[in-house]
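First, one chain by itself in structure tokens, the form predicted on its own.
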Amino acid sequence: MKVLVVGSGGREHAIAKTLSNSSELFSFMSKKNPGIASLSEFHIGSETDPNEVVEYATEVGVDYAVIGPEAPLAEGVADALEDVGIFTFGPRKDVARLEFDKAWAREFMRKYSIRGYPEFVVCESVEEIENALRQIGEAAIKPSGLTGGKGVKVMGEHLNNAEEVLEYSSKLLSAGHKVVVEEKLEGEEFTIQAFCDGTNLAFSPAVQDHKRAYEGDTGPNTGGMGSYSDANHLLPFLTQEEYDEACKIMKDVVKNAKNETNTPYRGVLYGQFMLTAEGVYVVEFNVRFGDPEALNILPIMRTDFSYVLQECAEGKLGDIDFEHKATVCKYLVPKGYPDNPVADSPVYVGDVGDTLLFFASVYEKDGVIYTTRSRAVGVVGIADTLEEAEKKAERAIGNIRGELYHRKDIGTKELINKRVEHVKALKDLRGR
């Protein structure tokens, strides 16, 4: 079967690598990703232009399409592909609002009494934000629209006082966003990604991402510096009951999204959750694979991805099998990232053994890979234990040279134990 992958990052390289085992692969990229290019026939163009994507897809005669990033979904690329008869693994625009309109997503959860949302107020003026802060107290400030995963600011972490909140919120309002002011949640974040055919959901192992740029969870937010998953498909701080609670929320979202929009949700639903002393809360939903989280789950997926696409197209999605392996993903980024990254710097990849390598925001010139201003290379160690997987990733990184930086602490016993102790302390405080 012929499959088109839309997107040009590390996530899309992982998608392409997974599909290339059993499909004839085509890709539509905004810039040439050398990893994806080596696996597919490709076209360079605007990923957010529905007409251009459809023109290429019909020209090469693909049967299915998989959309990697959120921006094409927000622009209706899935709608355009499906309107010409190409099954697309990625939701249509009206249900993709779950990600690109955070105000809508929160109000949708409240309307259908879907558990797990914090107290929140949707604001369209500075005065409304001031009133919301008086009502909620310490809060998280969220732009309603897409900001590349870097728009959320939390009081006490990124914003020190109400004055800074109002200054930041004013910028968001000026940029055309509504502002969602919501209760600050205390706990540990985790992600579950579900494959959906419009009715049925098949869940992947839980993953924990690391947004902060520097070790010890310090520095500015990024698109994600790395992530890990455990061999039992849970996380060291997460119980089966808590995992199941999050899955139940996602099932309710898919069911009620169809009720609300009259459109079945088909593609990946990414649930980002916070495990608190009071239980599981929803941080946000994304309508595509996570990046880096896709790099953890796709390499251990036993079920043929091409077969999953066929099942989703027929509305007959069954269970998806994943290996019981631990994974640790670490992103190599240009020095100075995210504030002042070193661009156009060469990257030299040596022997990485059986560790997986995924190219992200890089370009190739005269056979040499160069950095841009974003994440460059994702490295994934896979083993029976987290400790072994982390060591594999570090060994491979030792054979990659360039003006690069990575978080050495991701996946280490020390950092994971801090997360476990954090959850234990919160539960002890509440007597759970």
Contents of the next structure:
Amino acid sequence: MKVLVVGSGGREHAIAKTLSNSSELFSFMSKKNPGIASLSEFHIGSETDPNEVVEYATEVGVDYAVIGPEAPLAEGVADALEDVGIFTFGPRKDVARLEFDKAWAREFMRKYSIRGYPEFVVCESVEEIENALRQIGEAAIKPSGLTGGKGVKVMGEHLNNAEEVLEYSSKLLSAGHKVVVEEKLEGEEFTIQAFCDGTNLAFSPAVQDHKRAYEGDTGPNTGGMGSYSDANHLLPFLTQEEYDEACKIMKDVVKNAKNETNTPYRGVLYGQFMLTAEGVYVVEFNVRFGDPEALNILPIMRTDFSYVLQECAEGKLGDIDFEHKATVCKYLVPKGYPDNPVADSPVYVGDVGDTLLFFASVYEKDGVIYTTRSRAVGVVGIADTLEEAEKKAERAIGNIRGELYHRKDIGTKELINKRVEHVKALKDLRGR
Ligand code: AMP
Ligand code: GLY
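In place of the form predicted on its own, output the structure of the form predicted in complex with ligand AMP.
Below is the whole assembly, all chains and molecules, this chain first.
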């Protein structure tokens, strides 16, 4: 079958690689990703322009489309493709709102009494923000629109006093955002990505991402420096009961989103959760695979992705089978990333054995790969245990040269034990 992949990052390279096992692949990219280009017939254009994407999709005659990033979904690219009869894995704009309108997403959960949202107030003026802060205390401050994952600031982490909170909130208000002020959640984060056909959900293993740039979770926030998943599909700090609770929340979201918008939710629903002393809370929803989280789960997916697309198109999505393997993904990023990245610097890839490589923001010139200003190469080790998977990823990275750095601590026993101890301490505090 003929499938179009929209997007040009590491996540889309992983999507393309998985689909290329059984589909004839076409891709629409804003910039040429050498990994995706080697797997597909491709077109370079504006990923967020529905007309351009539809024009290419109809010209090459694809039956299905998979949309990688959120920006095209927020611009109605899925709507445009579906309106010309191409089944699109990626929600229409009115339900994609779950990601690009955080105020709407929170109000939606409250309206349908979906459990797991923190106390919150949607504010449209500085006075409202001051009142909300008095009511809520320690808070997270969120712009309601898309900011590339970098717009949320948390008191005590990025904002040190009331003055900084008000200064940041005012900036968001003047940029035209509503501001969500919500209770600060304390705990460990995890992600669950569900495949959805509008009614049925098929869940993938839980993953934990690492947002901070430097080891020990220090430094500025990034798009994600790496992530891991465990062989039992849970995480070392997460019980089956907690995983199931998060899945139940996601089922309620898909069911009620259809009631609210009249549009079935098709595509990936990405649930970002915080495991706290009081149980599982929703940090946010995204309407697409995570990057890097897609790099963990797609390579161990046993059920054929093209078959899953067909099932989704028929509204008959069944369970999806994943190998019982641990995965550790680490992103190599340009030195200085995210604030002052070294762009246009060559990357040399040696022997990486059976470790997987996914290209993100790099370009190729005369057979050489070069960095840009963003994440460069995702490396994924897959093995029976996290320890082995982490070692594999590091061995491969040892054979990649360039002006790059990565987080050596992701997936190590030391860091994972810290997560386990953190959750244990929170639960002990509550006598659970
Ligand atoms: P988001 O863009 O909503 O994923 O938020 C980015 C990051 O901000 C999350 O991954 C969390 O680490 C943090 N965050 C968001 N909301 C909260 C909250 N209510 N309490 C604590 N941290 C939060
Ligand atoms: N890794 C976080 C995200 O894709 O949103």
